[in-house]
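Heads up, the chain below is alone and in the form predicted alone; it's given as structure tokens.
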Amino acid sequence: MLASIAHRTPPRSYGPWEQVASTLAEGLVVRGHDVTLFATADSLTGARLHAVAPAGYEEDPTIDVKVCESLHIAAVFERAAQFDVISNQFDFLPLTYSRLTSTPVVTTIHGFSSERIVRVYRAYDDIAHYVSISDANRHPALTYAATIHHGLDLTRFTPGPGGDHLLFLGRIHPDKGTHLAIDVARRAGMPLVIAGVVHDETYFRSLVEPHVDGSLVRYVGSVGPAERDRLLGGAAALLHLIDFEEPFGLAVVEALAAGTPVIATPRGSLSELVRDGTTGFLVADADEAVAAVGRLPTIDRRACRHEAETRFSADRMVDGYERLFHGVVASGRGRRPPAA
């Protein structure tokens, strides 16, 4: 299992690839499997650790990252035959690897950064097995072995019974629409909280601190497991009005996992996650999102929490894995073939 070393496997509070890898290492593990996570050193999980890395590089602003990731990534094939197979929860490069080894690698690919790193995907189309984490995410240029929507361990989510606040959490970016949340909770006459990381520091200093007045708007900051199921749990509804083609959006299945409702923009993997009227509402634009707050009472909380359970559960997730692992390696696909 090679984790992402942005951050510890499991996070400490923002980290979603690292999330979704030690939710897998750690449902192997129980299912009886011999994991080894490739991880940071302060890294938590019953499997095997191996670190390069000492601790996350978003973390560690001593660590190097070109040479903590290219250390971290070599490592795992360098022992690549000690493995029936790798699960790279990790991007694009360690694809260029996969050649070297006649260990089958699937590659879970959590987004496109860019189109350009599209080419690196299509080089090893050939021998990859890919897996979307959600069929809105699925590139017309690659062929997938499957799509795994992300689960949750849910004993770590416990069923709220909402509150008179509204929340957002997630990455503080344009991408991620916190200024829409804003102006929303202000036009339906509701408090705001916003948690999670300043990921475009001018963003945040033009057009959300100033609205941050600790009472109608407040920014608590990136929070850790403890306290985002708490904001989650207490809330109202989640806001999730992104402007981009969201991958997935680990917080939306937390918040039903909380029995919270989401209020978002269809964009992406949402159509997926959200049913409309059920679990939440898709809404075209901040119009919609104000009429959508007036009718969150209509939306059943114990029908959100039950969404969670029959379709985004770890155990879900984990059965997907360890079914593809399996025939993957049945088939024998993506080894090199033998020497002329």
Second form
2 protein chains.
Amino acid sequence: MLASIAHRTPPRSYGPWEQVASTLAEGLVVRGHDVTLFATADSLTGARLHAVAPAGYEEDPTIDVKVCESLHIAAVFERAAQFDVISNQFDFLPLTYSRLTSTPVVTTIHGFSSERIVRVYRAYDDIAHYVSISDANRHPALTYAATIHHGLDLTRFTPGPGGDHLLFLGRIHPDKGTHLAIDVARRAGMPLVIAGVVHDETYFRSLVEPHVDGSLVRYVGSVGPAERDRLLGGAAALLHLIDFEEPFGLAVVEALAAGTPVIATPRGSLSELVRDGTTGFLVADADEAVAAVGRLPTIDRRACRHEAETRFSADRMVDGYERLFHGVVASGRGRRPPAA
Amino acid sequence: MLASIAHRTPPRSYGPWEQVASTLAEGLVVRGHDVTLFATADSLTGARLHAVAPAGYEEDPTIDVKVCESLHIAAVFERAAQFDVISNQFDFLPLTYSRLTSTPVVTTIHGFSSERIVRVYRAYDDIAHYVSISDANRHPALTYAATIHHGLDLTRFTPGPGGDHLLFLGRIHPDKGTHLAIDVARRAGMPLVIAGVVHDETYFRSLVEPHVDGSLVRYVGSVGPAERDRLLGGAAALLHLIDFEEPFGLAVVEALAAGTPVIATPRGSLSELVRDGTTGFLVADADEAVAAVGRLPTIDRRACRHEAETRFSADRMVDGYERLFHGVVASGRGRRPPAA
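Switching forms now, from the form predicted alone to the form predicted together with a further copy of the same chain, please provide the structure.
Below: every chain and molecule of the assembly, starting with the one above.
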């Protein structure tokens, strides 16, 4: 299991790629698989840990990203003969090593940061086994082995009582619609709690921070798992008014796991994650979002939790990957003789 | 031959790594070797050209550096079985692929951009064959196969008549002492021509540009091979008053090839390149540099050209690499069975 080394695995707060790698690695270990996790040295795992980077490069500015990324990836491929399959949770760079080994590599595509990186995915489409994290995120030029939605370790999310405030949880960035959440909460007359790491400083300063008053609009910064669980369980709804084709909304299924409905724009994966009228509302704009807040009492919080249990559990995700790994190993598809 | 893809090979103007890769590749081709050059698609070579990047990423901002670098390096290693030896002229990243092939890789270290990249060189020290480009640039933690000074295709450098102006040729950057060259030229009462690409905009604007008057101090920008040859041959001396441990001074040996003496600070490789009193002067500071300008008539320009012919020719460099490549291939040292 090749994790990203931007953050620890699992992440202390933000780090969706590392979170998925952790959930999958731990789930496979529990099922008796022999797993080696390649991640930062401060990672926590029941798998064997192999580390090149002392810590996440987003957390330790002394780390040379290119040096650590390349040594980290090389470490997996230099040991490839020991593994039946390599699970790549770390973007496109590992693919460029993948033709140099006969061990099959299953690559989870966590999204396309730029259309330009598609070139690499296309170059390895013949031997790769690509996993899309939602049907919406499939690129038409690529061949996919499966769509596997992310799953959560549900023991870490407590069904909560709800409350009288709305919640924004995610990166503070125009894509995530933080400013829309503020607008909707105000017009709906409900307090808003904003939690997440600032990914666009200019946006934060101009369109978010001026509205933070400590009572109607509170900003609590980036939060760890315990605080996140508390915030989610105590919210009337998650406002997820995104303005981009989001590959997967981890915060959305985390909200459901806490029994909290989600009000979201149906962009990217969102219509795969939220069932309109049952686990929240899919809304076209801010007006519809304000109206949806008024309809929140019609949502049964138990239905939200139930949705998370049936569709977004770690077990269901591990099932999907386990089945795929077995199939890949059994078929030998994509195997090539060593390069030299 | 794995060239850098920052620029075309050979470069249009700046691009020392690409220049060395070109000189070496063409020299080997002339000697009858079967050479494949991995470089940008607009490169010019008598070798077989394999290109991933359409152009140099420093010249085309639409290029995604990480995408093109990784596909470029992978292209070599995926074909490694076709080659007796891989000549890596492209920094540390290719090393992280090198344990996945049994083809030996000879890596020319063009300098250490940061102490942090030494970690990669150390990690592959057991199988690598490192070439230092000067004795001065050897890192104490690494094992070297040879020191091979850069060489020039001397047919491209015309012994010139000299002239009454001094020349600065290189990147405009504090390391290169552009401001010192201006100071020395003024105090020596000679005009100065500055040629080179601006690598530090703030430095250029504050300490170089204000002195450019179009007559006593002229800035002619980045120059191609023909203009460089003319500038070098028409200069009384090259002022190379560097303020860093320069791994190799390509402009220094280019000046010698044009018959032009060099006034340089004896940092890094410089005392390996300039013979004090014969091909120029090694000076401790600006005062000594001004005095050295007065002593330029004591230097025989033919001795400078002779030095280039005997010590810094392409033939001599190709000899060095050819001997090393033969030795590496014959010994098989560093070969490992394929990884998987």
